[in-house]
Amino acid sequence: MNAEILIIGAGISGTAIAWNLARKGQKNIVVVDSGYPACGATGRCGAGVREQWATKMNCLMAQKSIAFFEQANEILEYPDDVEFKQEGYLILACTPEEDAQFTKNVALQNSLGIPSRKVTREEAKQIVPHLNEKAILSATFCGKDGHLNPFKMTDAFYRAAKRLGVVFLFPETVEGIDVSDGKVVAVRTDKRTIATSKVVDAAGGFSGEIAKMAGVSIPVYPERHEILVTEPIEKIQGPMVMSFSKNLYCQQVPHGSFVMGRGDPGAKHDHDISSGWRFLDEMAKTVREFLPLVAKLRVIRQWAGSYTMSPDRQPILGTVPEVEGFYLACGFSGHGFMFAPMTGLLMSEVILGEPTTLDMTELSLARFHQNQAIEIEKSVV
């Protein structure tokens, strides 16, 4: 078997890579994957979209993929619904130095033509009625950001790429990727070898792996986040509320269910994905003192899921020098799922050798390697 351009990894990012590569015209296209669209991160997230960042790329890139979320029934020409929610995402500030940065965080934003605003706290009360707005100083918020079916969403680039002819292997494992002479010849699984000479590695949580059957090194680990969903309750939250210092993200989605999840500081570096009571005990503590109301609810389950962390917390996308024909799409750092329409856009971009809609500079694998200042995302839960 052979393939033009073969990439690694049916999430939200490789099938969005897969799909801007076909309707620009590319042939041959196959994607590989040990198990099915969406079975990694991307059926484990939070699945909420923001423009609201600390950092110049970060916020471009999702301003521009929330552009294209707004249209994607239509741009994708999808049978169901992606059902985006846009009722904002409310940012609170629970310190003197959380405050002070989101006054910087808005000029940046404002600057890029994101619509957000400093709020007080009897404002963010009145944005979401049930907050004890007692326990902040103050709060951004921005109507533009919201929330979508992770499932659905890659359905609709999934059933788009297929039907512009990209074949889709499942489940199927890559076992090797053969280098000769400094490019990409062949991929290996544990089905069939696939001669390509380009090869695309979108592997989430198991992007570092992928890169070393390349003899690629990359800055990346994957890091356990955990997630809980309730009962489903008559509509009370519009929009989503997020703290960075009490590690906290909580939203009602379309069906009545509210979600809610959190990192682990003290998670080894691995690929565990098990939920335990720790994380239920944390988030009940942190929800009652936010969200006292939605404490109330009841636990219908919890589970886990990989962040694949890099060192600046922004993605790193496009070639690999030391090897013609390999390209990265990783390091995401829990936000793969929102810059979804832009880090396929871009790849697609990098691959053909056209143009990039944003300049990739920072974002390239080389920002680690060079002596020069890495800004930090300190946007992230």
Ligand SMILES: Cc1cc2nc3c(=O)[nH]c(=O)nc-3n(C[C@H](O)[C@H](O)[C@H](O)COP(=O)(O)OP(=O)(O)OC[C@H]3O[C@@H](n4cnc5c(N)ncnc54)[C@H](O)[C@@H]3O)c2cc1C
The other form holds:
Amino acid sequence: MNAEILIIGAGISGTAIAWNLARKGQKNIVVVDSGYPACGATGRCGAGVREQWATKMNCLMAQKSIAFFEQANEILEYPDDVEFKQEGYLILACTPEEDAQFTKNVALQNSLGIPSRKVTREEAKQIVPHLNEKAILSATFCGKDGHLNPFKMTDAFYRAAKRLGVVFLFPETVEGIDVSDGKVVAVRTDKRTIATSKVVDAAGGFSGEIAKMAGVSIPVYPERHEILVTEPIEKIQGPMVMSFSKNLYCQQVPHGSFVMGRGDPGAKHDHDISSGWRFLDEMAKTVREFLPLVAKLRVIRQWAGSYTMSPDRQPILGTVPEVEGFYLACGFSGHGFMFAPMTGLLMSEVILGEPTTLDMTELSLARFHQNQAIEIEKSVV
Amino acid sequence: MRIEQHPILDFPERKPIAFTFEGGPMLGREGDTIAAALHANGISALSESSELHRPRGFYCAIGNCSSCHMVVDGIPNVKTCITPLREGMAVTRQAGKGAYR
Ligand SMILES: Cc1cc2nc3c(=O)[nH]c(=O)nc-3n(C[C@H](O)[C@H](O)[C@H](O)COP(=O)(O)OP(=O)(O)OC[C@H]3O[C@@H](n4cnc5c(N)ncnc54)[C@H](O)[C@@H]3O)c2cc1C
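Since the structure above is the form predicted alone, I would like to see how the form predicted together with this ligand looks, so please show that one next.
Full complex below, order starting with the chain above.
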């Protein structure tokens, strides 16, 4: 078997890249996944999408991606619905430092055309009536932000790519990448060897291991993030509610359930995606402080997935100097779902040698080698 | 319906408990769950399905399935199959997924 382009990983990134390449007329694209589409971080994620970021690059990635999500059903001719609930993100400032930082963030966002704004406690309470406004100093709000169904969004890319002839192989695990004279020549799976000169590493939490197979070392590591879902109730919350300092995000999805999560500062850098009672305990206490009503609901289920952390919390996209034909689309640091439309577009441009929609210097692997100051994104949970 | 006589088990008299269903008076017995008391009064449609609004009744009976969710004393999503009946409870059917304020 051979492939013009072989993509490792059928998460939101791999499927978006495949569709973008195929829609530009690229033939013989093969996507390999050891599980099935969305079985990695994508199917485990909070699926929130927001333009409210603190670095320019993340703002732009999100802004352009959200413009795509707004049209996703039509563009991808999806017979179902990706369930884009575009009712904003309310980001809580709980410390004076956050309050000051958010003023700067909003100025940056506004300068890029992102319609975010600072709101007072009282305004925040009008936006989310069950918020305990006494627990916050202020907040920011952007109505462009929202939430999608991660399974359906992946399915939409997957089906559209398949219609254009992309071949998906799963379950099939990549076990090795053959490099000869500094060029990719083949990918070995547990089932076959596929001759190819272009490989895309979109393997999420396993992207470091995949890169190693090609002899490339990349500064990423997997980190467990836990999440839960409650019983559904009638709609009471439009926006996602989020706090960086208090380590919380909480969204009511269209079905009526609340999906919420928080990071674990002590999480090990490994592939553990088990879930435990400690998270349940901490999550309940945190949400009770800000959204007391939500604390009355029963938890239906909890699970976990891997963030793939990069040093500056921005993705690593593009080529690798040492190995020709090896491309990276990883290191999303907990926000790769919302960037996927841009990940797909930019990667297709890089691979096909087209001019890129955004200057990719700040997303390249090379940014970590050049001893240059990198700007670290702080607006993360 | 209640089983009054059984070849092996005895069912001693139990104290009546007054409650309301949809505003009307009803009697259950001490030791009943809310759903058991409703059944004894001939009420078997406890809730409705969320999309097609068809009647839903007693199903898992162990507090897992949500088929018996009702509003009790103003609180939505009460699992009536495992919640003991108490004197004076106001039980109503719930429209939709439970409205919290
Ligand atoms: C709890 C949680 C909440 C999150 N919340 C958000 C959010 O609100 N918004 C947001 O934008 N992002 C969020 N994220 C991050 C988001 O889920 C990821 O950034 C995104 O899904 C990454 O997609 P991906 O396709 O790159 O990786 P993945 O979805 O992980 O896909 C990688 C795929 O590669 C496959 N693979 C791995 N190794 C191999 C191999 N050797 N051979 C073949 N296939 C292989 C896997 O099976 C997997 O399907 C969250 C993540 C978690 C865990």
